[in-house]
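Here's a solo chain for you in structure tokens, the form predicted on its own.
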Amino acid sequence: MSITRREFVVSSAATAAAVAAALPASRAHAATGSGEPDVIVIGAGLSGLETAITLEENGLKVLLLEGRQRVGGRIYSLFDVPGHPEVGGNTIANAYGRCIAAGAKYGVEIVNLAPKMFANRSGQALYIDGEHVPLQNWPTHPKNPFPAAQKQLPPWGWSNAMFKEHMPFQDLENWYDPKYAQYDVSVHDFLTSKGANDAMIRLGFDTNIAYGTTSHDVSLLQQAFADNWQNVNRGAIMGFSRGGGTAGAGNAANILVGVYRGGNQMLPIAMAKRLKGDLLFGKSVAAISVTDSGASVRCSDGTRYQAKAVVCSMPFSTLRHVALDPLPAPLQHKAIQMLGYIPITQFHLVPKKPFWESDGLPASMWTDGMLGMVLAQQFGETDQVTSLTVWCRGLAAQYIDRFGLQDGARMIIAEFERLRPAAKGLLELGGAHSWAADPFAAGDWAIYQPGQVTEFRHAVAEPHKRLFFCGEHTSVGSRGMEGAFESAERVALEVLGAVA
């Protein structure tokens, strides 16, 4: 088994070319604008773009700085892989009102995959210690660690059942309220208090973890926030659910599992076209200086920019490496330095043939090993599986990242062929990406660790003189792409109140 250079895609050249071709010339190349902007926005992800557009619509001159050579941030479509699967920002659901409105505003059609998914769902194969375990055999399997009343639960459903039964408060929309500080404990401590042992938690929560690295570094309040957001979108197929399966039964006609036609990155590309001011690529920010009346930004290439205010959409995992002068207030500075982020590494495999028809198992898999979760993607125009996404999360992502993406891809394909002999020689690598190793992300979505919600949740998004903050990590009512838009609404009002 070998991987050719063409097959190995870390940062897709085709993606970069597609983005550059889709943007006007003034957006695809670093240009030098005339005059000083009113506001500098750092980061051309959804929150940065929406903030910049909103400020421009209200009469301000905006300069947008982006360290990458593309727009989208953690919205990243592999345009050269069949079905253009998503490396980040997979789907939107019923409660993604801002995302739905953005599609309409910027002229990007939303395609609902729910009817196709419900018509063709075949579940996922369970693999424990390298052994295929038919789900009907799981309740009596010797490696099932759950107590008698829970043995019928698949590993991916156990912790969800525990949270549903034992979550100690129901006011989940106000998960960050100080009155719930007593629950700002680790998920591990909470589950053990409900009778779970380490074996149950390791398989039922830590394996293919949805939030954090292990149960020890996720606050129960963070879990409550995540569970509430899923409940708001109940009935939809959760793209980020621990099991990758359905979140509940229902009529597909009432469910939205939405993607933007052509790839989710088409939304930020369309948004970038609406900008009036300059969008400069390759501008990695090294320092930000602020006063009560203005701000300046210095990039690693030596360029400097000044404005009345700066809006920073950088995740705290990268902002902590930027020199801030003066330092923010102690709690906010601590949040910047300490807020957690989940490590996620993806490998996108293109099957030459539908090998799952040979071994009679679903194309999707849930494993407790190196492969983590394997999700069959059906993003094309037909019902056929276009690619297989291998999701390595938490400790699995940290393990595979030690080898680098190219050697990691070889290991992933070898392990895949070991578990599914029918796949031997039939898998090509279309793309791979480590969010933890991405210098502009250093992790995927933000995670509040035990004690962090109580300590600095309210300080995270506080303006620091003329430095303002947005991004999904600052949202309080929604997550992911929707959270990015939520944060843009807030920060635009803050900036307009300060400088307009």
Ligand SMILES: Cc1cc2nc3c(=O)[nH]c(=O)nc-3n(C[C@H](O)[C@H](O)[C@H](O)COP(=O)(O)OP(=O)(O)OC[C@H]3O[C@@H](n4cnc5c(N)ncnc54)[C@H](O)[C@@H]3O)c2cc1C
Given for the second form:
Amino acid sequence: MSITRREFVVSSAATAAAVAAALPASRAHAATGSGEPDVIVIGAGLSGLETAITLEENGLKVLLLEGRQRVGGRIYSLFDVPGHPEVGGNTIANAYGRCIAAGAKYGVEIVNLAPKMFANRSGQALYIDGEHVPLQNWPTHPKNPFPAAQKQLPPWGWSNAMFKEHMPFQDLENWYDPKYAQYDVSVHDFLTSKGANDAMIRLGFDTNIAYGTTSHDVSLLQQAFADNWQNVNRGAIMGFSRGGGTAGAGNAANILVGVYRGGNQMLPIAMAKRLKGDLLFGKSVAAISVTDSGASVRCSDGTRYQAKAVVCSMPFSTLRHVALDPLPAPLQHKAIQMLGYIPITQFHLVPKKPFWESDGLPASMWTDGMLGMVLAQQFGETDQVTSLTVWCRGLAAQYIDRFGLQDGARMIIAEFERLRPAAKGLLELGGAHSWAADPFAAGDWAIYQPGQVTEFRHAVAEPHKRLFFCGEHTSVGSRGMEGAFESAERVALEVLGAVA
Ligand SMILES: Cc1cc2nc3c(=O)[nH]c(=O)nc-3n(C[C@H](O)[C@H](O)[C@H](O)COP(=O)(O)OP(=O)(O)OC[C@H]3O[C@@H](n4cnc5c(N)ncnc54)[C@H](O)[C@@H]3O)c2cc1C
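Mind giving me the form predicted in complex with the named molecule, seeing as the form predicted on its own was just shown?
In what comes next, the whole complex appears, and the chain from above leads the way.
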């Protein structure tokens, strides 16, 4: 599921070991066994860690069980690659209030990349069918499938323009209100009803997709949720600019493209150090039993733990492989089995030289082929591009995953060199990860598929006796890392109400 720079040549797991080593021994080793915990939290990603810390701050004894050998879950920094690029959660934006507060609380500084990104804005090179298409040629290019009025839009801007023009309701923050059930249809059906054809949808939505595998398996209401979160962030920029009395959105000084100094994983590492109770690694949860007064957890290594309550932060894509006794209510059971997840596989390439200075094109690329999107990373302390992230999403991720990461990396580098001859011999693999093949993620972020918002959104986070749920997939007002923190707030209150 994951390879590092050295594993590409020999076998090593340096990053995981480095992270485990960064934690105090009592956190990274076996339980002290000093009495039964009040609450077991499963998963040491952002939501599980925040829940555990909040419960401890409110006087409960907590045991945290984590299947991996590291903290962070879908936050994963490549510490041994220049600029420590992110394999998982990337950036936080203006409305990420909880993430900003967490940085302050746990002592991890947030670095704003916006000024240097705006200062060095070179855009991204467009590649269609393996050929570079200068953006000024795109409106008249024979492979441009969009209608006359939209031909000037780059492929990455088309679907947003369609949603902006045609989204059938404005009240996006209530995306899950039953009154919008009629819009719980596939994005494909919706775009088709607005005059789009398959060629437009394939290039303008399915290629380098943000939600779903294709437009067929994502609900328009999921898209409304995502649009709302983008609008909340844009609104926060405007708010800040009013407060500061300076120009509005578009001014880099007002825009937060935030990362935690040293790598985003520094945040969960700092959070883990605040835990008072045990954090046990290598505890892959296989079964959870619950009653009205307690719960027990069995791990695949045969160990068992019991407590008054269990909080599960596992994504549903992995929870669906855990035996639950008794089964939750039918709709929640169905949600656990069926909620969608986007497949994403990343390759991190370290350039030996800035080859983009030789061919005069932007280092970043948007392709309709195997490479997906290539993003030039500037996570380091200077303005320099430290690495290039190849983002294969949706069908591109499914395709490359069939070859495994070793062969996949070779194919990716060969394709890169074919598209950009100037890069020949200058790309070194820094790391690669398939989130779909990762047994503790089995996909990237959660996606409501057509019909799923109406059918089971309300059931997703319902407590099941003494089993409680958190995680980004349970959030409703925010997404990603902020959604993970949002869910921790809710679940901590639920548990304190039931147990304290
Ligand atoms: C490539 C990528 C890019 C992203 N970019 C952004 C971004 O730019 N901005 C943003 O806000 N968000 C982004 N995200 C999303 C963000 O990283 C996640 O939403 C967030 O980290 C999820 O936190 P969580 O606690 O809900 O879940 P997780 O971090 O997945 O935590 C769940 C934990 O449960 C553990 N677990 C799973 N199964 C078991 C089991 N059987 N037994 C024991 N433990 C188990 C996992 O190992 C994990 O540690 C991105 C994610 C990825 C992968």
